[in-house]
Amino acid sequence: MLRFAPSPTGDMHIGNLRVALFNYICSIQRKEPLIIRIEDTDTQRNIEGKDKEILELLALFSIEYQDVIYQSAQLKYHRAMAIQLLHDKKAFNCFCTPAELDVKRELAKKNKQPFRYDETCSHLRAEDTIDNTNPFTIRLRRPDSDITVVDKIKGSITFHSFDIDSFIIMRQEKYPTYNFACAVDDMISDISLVIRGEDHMSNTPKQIAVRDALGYDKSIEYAHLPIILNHEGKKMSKRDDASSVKWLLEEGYLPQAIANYLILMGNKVPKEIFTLSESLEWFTLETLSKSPARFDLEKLKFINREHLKRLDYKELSRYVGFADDEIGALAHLYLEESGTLKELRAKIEPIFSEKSIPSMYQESAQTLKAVIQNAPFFEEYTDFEQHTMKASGLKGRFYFKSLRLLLTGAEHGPEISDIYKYLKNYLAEVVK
């Protein structure tokens, strides 16, 4: 079993989408189910409706899964496991107040030492904690030995027992911390492989420590994906528009192109342009670079253009607001100068809108407009050109520039003869 475990606390980040894609691919390749676990235990940060938005985006990217689980529904298991750890003396109640811990934290900082819990409450006798009305957390006892994580991308990494620390597994209000809930849920769901971002690497030994303390002896494989950098070489954040999957879609990048790029980025692949289904045949985590990958919006735009070119004319037409093969073919002409649907619509929409003609061409355009509106239908552009040029008395740039402006609303673009081929049946709607 594999899992994708997003939190409903904001827009989906491209890093999260990349994790979802890799989990989906590996679940198919390994013939194991994929579940979606909505990690909603941080109630103060949850945003209503974000869970549904996550699921809608997964569907848009053709990521299939077996089930959706809400972490909050697992609370009874988290509490039961915490009680079991207390019973087995693998965990202890901690009565240290936040203020007391802050003092110790500041002292460690002053001494230029990493803060670690000083085990103040770890030696309390059981009878000293019974009927105590003071609020307390529950801490897992520091593991006796170091923990080694064998990662499919990063290799073998050892974490010292001292750094793992006696960390909190249940807060004062008796809700689980991230690492405890995550470890328990992975046990319950029988997860075999965890694929996630490398920012979770420090969490992994703590989750292993929880499972070890609970006597769970099944090995879980790990793959921590390198972070994604922005164009400045810094870690991508919410301040980067391109970090948001929603923003990319609104800008006119196709889901299949975004998926293509996220799989390609920092990876060795047999070809540059491919679909998600094609990647199932050759994708492997082992070819991913250990180094951070830089997100290049221009590269994504190139890939997006190639996927737009793959669309049939009917589908491309629908993307720009029509449902006609000829308009799709016309839109295809503009792909040489448009890399996104937003850019493409900006080329096509003016064709069927009221035109704004520069002052120097207004007179010639008005003359040509009257001729076109009264001209017979011509199948071939050469016949249309001969008729309208002769009837209008225009020639040279005043003819050709005026004609282009009347047909497209722009001074530059594809060859007029190619444009006419697809607009000849729409001249009454275009030149009005």
Ligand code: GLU
Second form
Amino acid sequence: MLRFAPSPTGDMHIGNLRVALFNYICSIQRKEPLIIRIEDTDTQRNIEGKDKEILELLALFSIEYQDVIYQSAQLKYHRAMAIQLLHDKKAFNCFCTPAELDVKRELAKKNKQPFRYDETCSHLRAEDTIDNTNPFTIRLRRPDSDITVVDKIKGSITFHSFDIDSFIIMRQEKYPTYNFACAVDDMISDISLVIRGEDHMSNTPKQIAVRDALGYDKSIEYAHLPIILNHEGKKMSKRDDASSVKWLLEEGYLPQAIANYLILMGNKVPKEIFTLSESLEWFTLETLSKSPARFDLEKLKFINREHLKRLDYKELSRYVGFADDEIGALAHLYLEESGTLKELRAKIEPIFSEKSIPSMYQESAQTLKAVIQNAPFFEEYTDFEQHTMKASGLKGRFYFKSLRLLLTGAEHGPEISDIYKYLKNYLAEVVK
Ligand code: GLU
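Can I get the form predicted in complex with the ligand as well, since the one above is the form predicted on its own?
Below, the chain from earlier opens the complete complex, with every other chain and molecule after it.
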């Protein structure tokens, strides 16, 4: 079983989507189910409705899964496992107060030492604390030996037992900490491979320590994906618009193009333009670069244009807000100069709107407009041109620029004869 474990705490970041895509691809390749685990235990940070939004985005990107689990609903297991660990003396109750711990943390900071728990409570015997009514947390006993994480992308990394620390698994209110909940859930769901962002690398030994302490001996494979950098070479953050999947979609990047780019970025792939289902045939985590991937919006735009070109006219027409094949064909002409749906709509919409004509062509356009409105229907552009040129008495650029402006609202663009081919049935709506 594989899992994608988003937190419903904000807009989906492209890094999360990349993790979701890779989990999906690997689940298909390994013929193992994929589950979605909504990590909603940090109630302060949860944002209402974000879980639904994440699931909608997964559907939009054709990421299929077997089940959705809410981490908060697993609380009974987290508590049961914590009790088990206490019983086995792998965990202990800690009565140190936050204030006491803060003093020690400050001291460590002053001495330029990393703060680690000093084991004050680790030797308390249960019978000695039975009457203690003070609030307490539960800590996992520091593992006896170091833990080596074997990562499919990063290689082997060893974490010292001292650094894994006797960390808190249950807070005073008896809700699990993130690492504990995650470790238990991965165990209960029988996860075989965890693919996630490299910001979780330091959590991994702690999560392994939890499962070791519970006597779980199935080893889970790990792949931590390198971070994504922005064009300045800094970690892509919420401040970068392009980091938000929603923003990219609103800008008019197609889901299939975004998926294509996220699979290609920082990777060695057999071809540049492909669909998610094609990538199932050759994708492998092995070819991913260990170093951070740089996000390049221009490259995404190039890929997006290629995917737009592959849409059939009906689909393209729908994407720009129309229903007819002809408008799709017309939009297709504009793909040379537009890389996103937003740019494309900005070319197509003016065609059906009130035109603003530069003063230089106002008079000629006015004349030509009257001629077009009264002209019979011409199947061929050459006949249309011959008739309207003659009837208007216009020549050269006064004819051609005026015609272009009347048809498209722009001074430049694709060949007018090509445009006519798709607009001839709409002249009454276009030239009004
Ligand atoms: N909820 C974590 C996140 O959104 C993912 C943790 C995991 O995959 O283990 O970053």
